[in-house]
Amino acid sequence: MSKICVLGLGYIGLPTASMLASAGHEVVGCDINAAIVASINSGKSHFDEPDLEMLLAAAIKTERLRAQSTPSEADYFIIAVPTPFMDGKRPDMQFVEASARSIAPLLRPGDTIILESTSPVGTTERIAAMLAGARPDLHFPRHTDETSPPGHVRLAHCPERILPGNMVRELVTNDRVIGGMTEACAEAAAKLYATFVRGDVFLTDCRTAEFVKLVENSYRDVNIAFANELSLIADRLDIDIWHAIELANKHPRVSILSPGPGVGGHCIAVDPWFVVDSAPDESRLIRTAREINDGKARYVFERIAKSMHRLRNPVVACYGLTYKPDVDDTRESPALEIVQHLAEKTDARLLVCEPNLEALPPGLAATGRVELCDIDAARIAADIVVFLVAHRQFRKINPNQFLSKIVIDTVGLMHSPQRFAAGMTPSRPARMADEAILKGTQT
C-alpha cells in the first residue's frame, strides 16, 4: 500500500480519495476550502452522491483518510482540481499550476504525479517543465525521451470518467486511460489504479490521454447539439420533436439523443472549448456544436419572455435548477442560467421547484426575485410553467394538471404519443414473406 496525496476534494477528488483509502492506502486529501476540510474530517461529504458518505465515513473512521489545507509528502500525488475557462472561452489552468507549485518542495526520487483534471493537450508536459525549473536537483521525464534516469519523478495523465449520481460504482467498473510522459510513467500510475479499478486500463502517452478525454466530451456535445438543433427546427415547423425523434430512432442505425435547455456540468459544457482553443481553424464542427448548445438557453429564455406578453403580472414556475436530473450540481447549468435571466430581465413573479436543493444558489438568491417552493404550490400559482430538468419527482406528474397553463417543456415531460403512434403489427403472411426474404439473403 502507498501513501497518497490528493489535491482538490471536489466532485472528483473526494470520491477518488475515499476509494483509495477503502483500498487500503494511506490518503491525505488537500483543499483550500476550510469548511470542506472540516466537513470531510467529520465524515460528511459536502455534496450529495449515493454511497459516497458511507465510503467516506469508513475511510475517516479507519484513519486511512484525513483532510488538510496543505499537501504532505507522498508516494503518489493526484491533482484533481477544477479547470474552468476564462473570458474568451480559454482554459484557466491556475488551479493546476498552483497545485504543482505546492508539491514541488515535497517531491522525492521515485514519486509519481498523476493529473486527473481535464486539461488541454500538453498540460502534463508543462507541469513537468515547471517542476524541473523548481527542483533542479531532481530528474523529470521528457515526453520525447523514453530514457529513465535513476531517481526521476514520474508524471502521467489519467482523466476521470465518472458520472455524478453513479460515481462510486463507476470509479471501480469504468475502463481507464493512462497516459505517461514515458512508458515507465504510465506503468507507475497504472500500478496504483490497479488496486481498485476492475475495468480495463489502457496505457498510452500523455498527449493522447489528454486528447482522448477532450474527444469523449466533444463527441457527446456534438450529438446533443444535433438534437438541440432539431428541436429548434421542429419549433419552426410546428412538429412535436419528441415524437419525431422517437420515430426516427426506430431506424436500426439511428440513435438521436433527447434535446434539452442546453448543456451543463463542468465537463461537456467546458472541455470542447479546450479543443477549439488548441486548434481553432480545424475544430469548426466542435465550435458550432458549443455555440448551438450555449444558445439553446437563450432561446428558451426568449420563448418564456415572449409568452409573458399576453399576460398581466405573470407568475412563472420553473421546474429544475441543476444541470442534469437527480443531482444537486448546478455547475454551468442552463436551467440556472435561464432562471437567472428571468430574475434579472423580467418583472414576473418567479417560482422555482428544485427537490435536490435546500436553498437557492447564492447568485439567484441575491436577486431577491425568486421563491423556492414545492411541486404543487408552483403548479397552482403559475400562469406559465417551464420544465427545465427531468427529475424523477417531475416524471410522475400528470400532464392533465397543466391543461390550463402555458407550458414550455424543454425536456419532454409532457410528451405523449400522438398521430397514429399506436403502430401496426405486420400480418402473419407479411411476416412469413419477410422471413423468407431474410433466409434467402443468408444462403
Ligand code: SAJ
Contents of the next structure:
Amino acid sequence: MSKICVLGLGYIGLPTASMLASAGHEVVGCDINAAIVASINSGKSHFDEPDLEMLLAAAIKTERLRAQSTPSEADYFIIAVPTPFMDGKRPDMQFVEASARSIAPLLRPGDTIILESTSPVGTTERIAAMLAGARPDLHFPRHTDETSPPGHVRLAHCPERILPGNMVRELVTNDRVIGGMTEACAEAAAKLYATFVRGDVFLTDCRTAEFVKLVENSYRDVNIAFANELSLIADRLDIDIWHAIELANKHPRVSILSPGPGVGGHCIAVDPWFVVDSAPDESRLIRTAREINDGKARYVFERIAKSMHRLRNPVVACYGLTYKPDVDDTRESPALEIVQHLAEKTDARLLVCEPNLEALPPGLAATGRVELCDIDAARIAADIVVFLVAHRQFRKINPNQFLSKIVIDTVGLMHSPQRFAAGMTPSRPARMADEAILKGTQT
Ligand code: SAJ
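Let's compare: the form predicted alone is above, so bring in the form predicted in complex with the ligand.
Now the complete complex, all chains and molecules, led by this one.
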C-alpha cells in the first residue's frame, strides 16, 4: 500500500482519491477551495454522483483519506485539476502548472507523478522539464531516455475516462491507457492502478496517451455533430429526425448518435479544441464538428424566438438546464445557454423545470426573469414547451398532455416510435420466416 497525494478534488480527483483509499492506500487530497476541503473531511461530496457519497464516507471514516489545502510528501502524486480553454480556444494550463510547482519541493528520489487531467500533447514532457529546473538535485526522465534507473523520479500520463453519472463503476471497470516518459515510468503508474482497476491497462508513451484521450472525446463530438447536422437538415425537409435515425440505425453498420440542443460538459465541448490548437491546418473535421455543436444552441434559441411571434405575452416552459440527463452539472450546458438567451433577449415569461437543481444557477438567477417550477405547473401555464434535457422524470411524461401546446423537442422526448411505425413492423409469422431463412432452416 502506498502514500498518495491527489491534487484537485473535483469531478475526477474526488472519486479517484476515495477509490484509492477504499483500496487500502493512505491518501491525502488537496484542493485550493477551503469549503471543498471542509466538506470532504466531514464525509460529504460537493457534487452529486451515484455511490460517491458512500465511498467517500467510508474513506473518511477509516481515516484512509483526508483533505487539506496544500500537498504533502507521497510515493505517488496524481494531478487531477481542470484544463479549461482560454479566449481563442487555447488550452489554459495554469492549474496543471501550479500543481506541478506545488509538489516540486516535496519530491523524493523514486516518486511517481501521474497526470490525469486531459492535456495537450507534450504536457507531460513539459512538466518533467519544469520540475527538472525546479529540482536540479533530482533526476527526471527526458523524452529521449530509454529507461528510468531506480531513484529517478517517474512521470506518466493516465487520462481519466469516467462518465459522469456512472463514475464509481467506470473507475473500476474501464480499461486504462498509461503513457510513461519511459517504460519504467508507465510501469510504476500501472502498479498503482492495478490495485483498483479491473479493466485492462495498456502501456504506451506519454505523447500517445495524451493524444488518445483527446481522440476519444473528439470522436464523440464529431459523431454528435453528425446527428446535430442531420437534425437541421431534417427540420428543413420536414422529416421527423428521431424516426429517420431509428430507421437508419437498423442497418447493421450504422449507429447514429442522438441530436440535442448542443454539446455541453467540461470535456467534449472543450477537449477537441486542444487538437485544433496543436494542428490547426489538419483538424478541419474536428473544428467543423465543434462549430456545428456550438451552433445548435443558437439555432434552438432562434426557433423558440420565432414560435413566440404568433403569441401575445407568451409563456415558455423549458424542461432541463443541466448539460446532460440525470446530473446536476450545468457547466457549458447548451440548455442553460438557451434559457439565458431567452431571459436576456426576449420578453416572454420563462418557467424552468429542473429536478436536479434546488436553485437556479447564479447567472440565470441574476436576470430575475426565470421561475423554477415543477413539471405540471410549467405545463399548465405554458404556451410553448421546450424540452432541452431528457431527464428520467421527463421520460415518463405522457406526450398527449402537450397536444394543445407549441412543442419544441430537442431531445426526442415526445417521439413515439409506435405512432409512426404502426403497421410497418413485419407480422410475427413473417419475422419467424425471416429468422428461419437467416438460420438456413427453412424448407
Ligand atoms: N450528447 C448528445 N448526443 C448523444 C450523446 C451525448 O447530444 O448522443 C451530449 C450530451 O447531452 C452532453 C454532451 O453530449 O451535452 C456530452 O455528454 P457525454 O455523456 O457524451 O459525455 P461527458 O462529457 O459526460 O463525458 C465524456 C466521456 N467521453 C466519451 O464518452 C468519449 C467520458 O468517458 C470522459 O471521461 C469525459 O468526457 C471526460 O472527462 O473527458
